[in-house]
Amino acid sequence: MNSSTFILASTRLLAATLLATGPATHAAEQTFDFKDPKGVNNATFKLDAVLETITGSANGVSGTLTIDREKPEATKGVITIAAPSLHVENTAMKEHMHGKDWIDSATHPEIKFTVNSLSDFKMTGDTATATVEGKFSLKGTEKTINVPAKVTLLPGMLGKRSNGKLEGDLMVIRSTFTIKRSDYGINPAAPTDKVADDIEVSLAIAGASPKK
């Protein structure tokens, strides 16, 4: 469970870093759309536990990242993971999963990480890494986490990703974090050598900024 999200507030610092590099024409102020029109961007989750391992995906990703290049600590953006979209291969998992005792998608179908802040910021080339605070919800329980992030700016790429329907930059983020599934009420009750309460999340989404 993906959340992805999380990983946007790196981009602050990212952003005032290329100020010097980025393309004069752009405004200070430059949002990222990461509804992904061709349906690659993705988040995946894994529960390892002793007598089962659980792997799935989800791909319902969206959500706005904006910056500012003269104010990258005004940065603001929420990334959203459709809980519907979460898929397992077994069958019958996948209704359990979606059932009310783990993550009831019917009842609550967002899963949402909105930006408080960033540390540990390292810059190499055009991609930044950095420590990001932010609140991370699902299944209506919302918790402050930290987790790690890596943003790469691309400057007048879009058009290569969208195979010249669109032009202007791209934004990706990639993420790898992990949350207790006992934290947000997911079964908490279930037997963690069968399914474990670490889920590790890995987001990897790219945004795009067109052309006006």
Contents of the next structure:
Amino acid sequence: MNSSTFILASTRLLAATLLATGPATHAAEQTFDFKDPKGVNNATFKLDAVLETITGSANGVSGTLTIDREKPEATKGVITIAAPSLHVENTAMKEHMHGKDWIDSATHPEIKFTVNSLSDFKMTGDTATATVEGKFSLKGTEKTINVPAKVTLLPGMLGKRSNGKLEGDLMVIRSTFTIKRSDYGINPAAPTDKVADDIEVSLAIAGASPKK
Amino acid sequence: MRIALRLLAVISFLGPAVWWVADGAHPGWSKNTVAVHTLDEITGIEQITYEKRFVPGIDTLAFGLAVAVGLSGLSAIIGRRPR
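Form predicted on its own already given; the form predicted in complex with the partner chain follows:
Okay, now the whole complex, with that chain kicking things off.
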């Protein structure tokens, strides 16, 4: 092997190694997938008006979050809720809710929260609290909001949840925040004594990160 | 006939009222589905599923009352003696 062939072979080996391992700064990154085959993940909503309280839930949760345990403030990802999965217990009310004046789930089938950054990060054992800044998108309107979140890491629990089919970690996120119905064009003309303007959203979702 | 209509009116009001109270006196609209909460032991998240069941609400009460008022009115008209 002459020297030029050796240099070429060494360069190829180095490039292949870098590609296989990735940059050293991303070593602690872990991606969690929130598409839950068990359908446990859910978001609930409550509109508490003077004359009427409306509650419901949605279970069409999907999306991924990538966290870096050494740099949690750099967490990125998107959580999506399928708008057609929104459910209230009265059938007629559900039909109205999905209609054009309200959620318009046929035209806007996704409710999205895109994580921009984390602040006020506090870690206690495997549980962390933080304020998450992100873009909340609903019915074609996108607004930047700050939401509190409680994140619990369950190392090695994916195996138990999948009956041993997969090995890996679980991450549970809980968050409760309030948005305004009028901010997102959800029938802003509807009287607030019957349908509250404030929508309290509670998210309880678990993501899985299988070992590769 | 008049007495029968009045009896029917009382039943029309009391029936839904008793049903409403017995089923938890739900203060909102009637429900066609009811949320069932199940705890996922590993994640601690409450899974929400829905079972098809009718729970009477205030609209059921109002319907019963409307039928009762209608039947009472009818009994008054039928029972009126011609002048």
